[in-house]
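One chain comes next, on its own, written as structure tokens: the form predicted on its own.
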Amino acid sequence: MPTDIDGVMIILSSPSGAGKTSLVNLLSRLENFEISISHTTRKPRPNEIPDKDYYFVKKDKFKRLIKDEEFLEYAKVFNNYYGTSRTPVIDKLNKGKNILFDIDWQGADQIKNKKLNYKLITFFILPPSKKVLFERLSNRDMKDKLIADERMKQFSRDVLHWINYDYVVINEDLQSCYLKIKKLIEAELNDGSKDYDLEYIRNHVEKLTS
């Protein structure tokens, strides 16, 4: 079992465009919370800072890290690789830092299967509707409608993985969604009561997939 001083792992996953990165950034402002920085082979977006948002690397270096078993998880998404390095995560957890992961369902499954000796809380973020999701994707430095369309197709597959998470939260309003996640984390850490309606979530998923 983890000791009282060990940190906790908190995973946020979502279909592309549902807002998990914005939520992770808000949570990282809490005391003792830090974001796990992933490696990726994709190009930086205009607002991204290398070594802060991601470690941007070439494919051959990424494949070398896979071979050296350096990743807690990695996945290929939209023709690019993403992965979480083991060493910095374990070091920070041992120092009592709570580590936030901004990763997809494939990465979340891999971390769960590693059965690391630390508490793990998982969240899946959903949009309020497919219409809102498409608007967000179309506005997000993606002027190419084909990219937004491709991500919408992927959404229909990704959303099916909601059932494997501890909590599913709907991101209709960023601040409200953040506060909901924060309260659920606090309840988990302090054995408090949890305001969570699974039936409501199940109905929402049915609407998104119908």
Second form
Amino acid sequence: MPTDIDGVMIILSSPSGAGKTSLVNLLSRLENFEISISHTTRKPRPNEIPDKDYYFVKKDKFKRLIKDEEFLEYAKVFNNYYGTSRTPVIDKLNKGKNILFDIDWQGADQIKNKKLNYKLITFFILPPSKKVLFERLSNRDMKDKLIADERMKQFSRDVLHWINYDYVVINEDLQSCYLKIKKLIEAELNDGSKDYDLEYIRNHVEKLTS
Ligand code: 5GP
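Alt. form predicted together with guanosine-5'-monophosphate (5GP), vs. the form predicted on its own above:
Every chain and every other molecule in the complex is listed next, the one we just looked at coming first.
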């Protein structure tokens, strides 16, 4: 059983372009919340800061970390490897910090299946519509429209994993989506009532996938 002083693990996953990273950043400003910094073999983007946004490593280093069982979870996403180091996360949870994970569904599944001795809350973030998603993906710093098209196809596959999460939240407006997640976390931590409509989410997913 988790103890009262242990921190909580909070996973946010989403198909690309649903605005998850901004949400994780907002949540990390809450008192006692911290983001888990992942390792990746992907190249840094121009706005990214090494050792803050990611630990950027070469593939051979990543493979060594896998072999040494340093990762709590890892996965291949869009041809690059991503992984969460075990030790810093466990140390912080033991000190009572709540840890936010910006990871994909494969990593979320792995952490869930580990059944660690810490409370785990999982969120899947969805865009309000396919149209908005395409606009968001096209506006990104991307080489060409082909990548946006490819990510739209990836979206149709990724969205199917919504069912494995505790909560699915629609990101129509960043601030209200953030407040919704914050309230759900507070309700989970205090055994309060949860404002959550699964039927509404099921219908929304149907619209996104039809
Ligand atoms: P990006 O390259 O755009 O930063 O991230 C691509 C995807 O990889 C996102 O869905 C992000 O959540 C996921 N990701 C980032 N770090 C990790 C990680 O440590 N493990 C897993 N499984 N996925 C990650």
